[in-house]
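The chain below stands alone and is given as structure tokens, in the form predicted on its own.
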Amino acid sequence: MTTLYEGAFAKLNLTLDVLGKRDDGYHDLKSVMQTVSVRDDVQIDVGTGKPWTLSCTLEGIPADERNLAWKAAKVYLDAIGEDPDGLAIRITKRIPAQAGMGGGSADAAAVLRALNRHYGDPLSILALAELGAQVGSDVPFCTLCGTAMVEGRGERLRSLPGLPDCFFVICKPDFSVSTPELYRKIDEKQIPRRPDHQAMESAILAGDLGKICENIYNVFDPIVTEEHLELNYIKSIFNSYGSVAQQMTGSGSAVFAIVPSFEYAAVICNMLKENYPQVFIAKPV
């Protein structure tokens, strides 16, 4: 039996636009995504000689073939034609669930990377990301990691330079958002403002954190904030204590701030901790 270890990094959407509904029922998106240092840890025992198992430190997470990590293992092993003779996957969760931070996708991506390494890297990282599209929309990006322009249903990726040095403070409020319901609402609305992806890409290429912060925008943010005004409260705390940009990630409900120093991040974290147990300080990775 061999034991594999892999980090599963959370993602944030620096920009997110919904371009329309596709014939397959999914939506075309355009987003600049960023992986951050908030992470789950994935451990895989290969060759257990027993039926597959999956366990997770967070209650309520599916521990069978419904779990994206399990699906990723099956998709990968089918693709390379290998039989592992039993798998045991263990996930130590730190990325909050239903937060818009891609926790399940990150776990699936970690499984793909770990198994690929175990079998001698038969697939390139881009081929691995392409395989991840069969598992979930965020899995390709979570497989690649870093900073990237993501398009289509999440399967079209283009790497961008890493962000300038900065810190993120991420706060997950108690409520969660139904992603299908949110897409239904956005289909019924005129989107009054959209992110300027060209300006964001130029800012990233220039390494200009100020311009990056100016161009952060998520079309879902105002829709969720309208119904959950406490997001405005969290953002006001961010803003009052040194944040240079703040926004919801994905379809929510986590919101993040970009701050220039750890000192600012620590102050914001302390201000929020009393009301919000799930507050994290992170770096881009």
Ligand code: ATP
Second form
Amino acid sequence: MTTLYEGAFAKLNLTLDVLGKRDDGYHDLKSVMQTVSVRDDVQIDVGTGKPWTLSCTLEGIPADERNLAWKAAKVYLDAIGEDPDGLAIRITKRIPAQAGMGGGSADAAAVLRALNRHYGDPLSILALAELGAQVGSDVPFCTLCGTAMVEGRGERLRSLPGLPDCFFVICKPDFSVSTPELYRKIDEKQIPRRPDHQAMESAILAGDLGKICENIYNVFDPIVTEEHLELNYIKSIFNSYGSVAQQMTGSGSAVFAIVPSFEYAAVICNMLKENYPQVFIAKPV
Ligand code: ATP
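Cool, the form predicted on its own is there; where's the form predicted together with ligand ATP?
Let us now look at the entire complex, which starts with that chain.
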């Protein structure tokens, strides 16, 4: 039996635009995504000689074939035609659930990378990301990691240069948002403002953190904020203590800020911790 270890990194959407609903019911998106150092740890025993098992340290996450990590293992092994003779997957969860931080997708991506390494890298990272699309929309990006322009349902990826040195503060409030409900709402509305992807890409290429911050924008943010004014409170704390960009990630409910130094991040984190148990300081990875 061999034990594999892999980090599963959370993602943030620096931008997120919904371009329209497709005939197949999915939405076409455009987003600059970034992986950050908030991580789950995934361990896989390969060759246990027993039926597959999965355990997870967070209650409420399915610990069976419904788990995205399990699905990823199945999709990968089917694709390369290998039988591992038993798998035991263990997930140490730190990425909050239903946060818009792609927790499940990150775990699935970690399984793809770990198994691919175990079998001698038969698939390139891009082929692995493509396979990830069968597991979930955010899995391709979570497989690639770094900074990328993501389009379609999440399957079209273009890597961008890494962000300049900075810190993220991420706060997950107690409430959760229903993603299907949010898409239904956005389909019914005119989107009043959209992110400027060209400007964001130029800012990233120039390594200009000020301009990157100016261009952070998520079309879901005002819709969720309208119903949960609490997000404005969190953003006001971010803003009062040195952040110039604060925005919700994905379909929420986590919000993040970019700050230039650890000192600012630590002050914001201490302020928010008084009311919110789930606050993280992270770096881009
Ligand atoms: P996204 O940004 O991709 O929408 P999210 O933060 O909104 O992610 P997740 O925390 O990834 O959502 O999980 C969404 C649902 O997926 C959970 O309610 C959970 O039941 C299911 N799920 C399946 N596998 C996992 C996993 N390994 N970790 C977390 N959730 C998982």
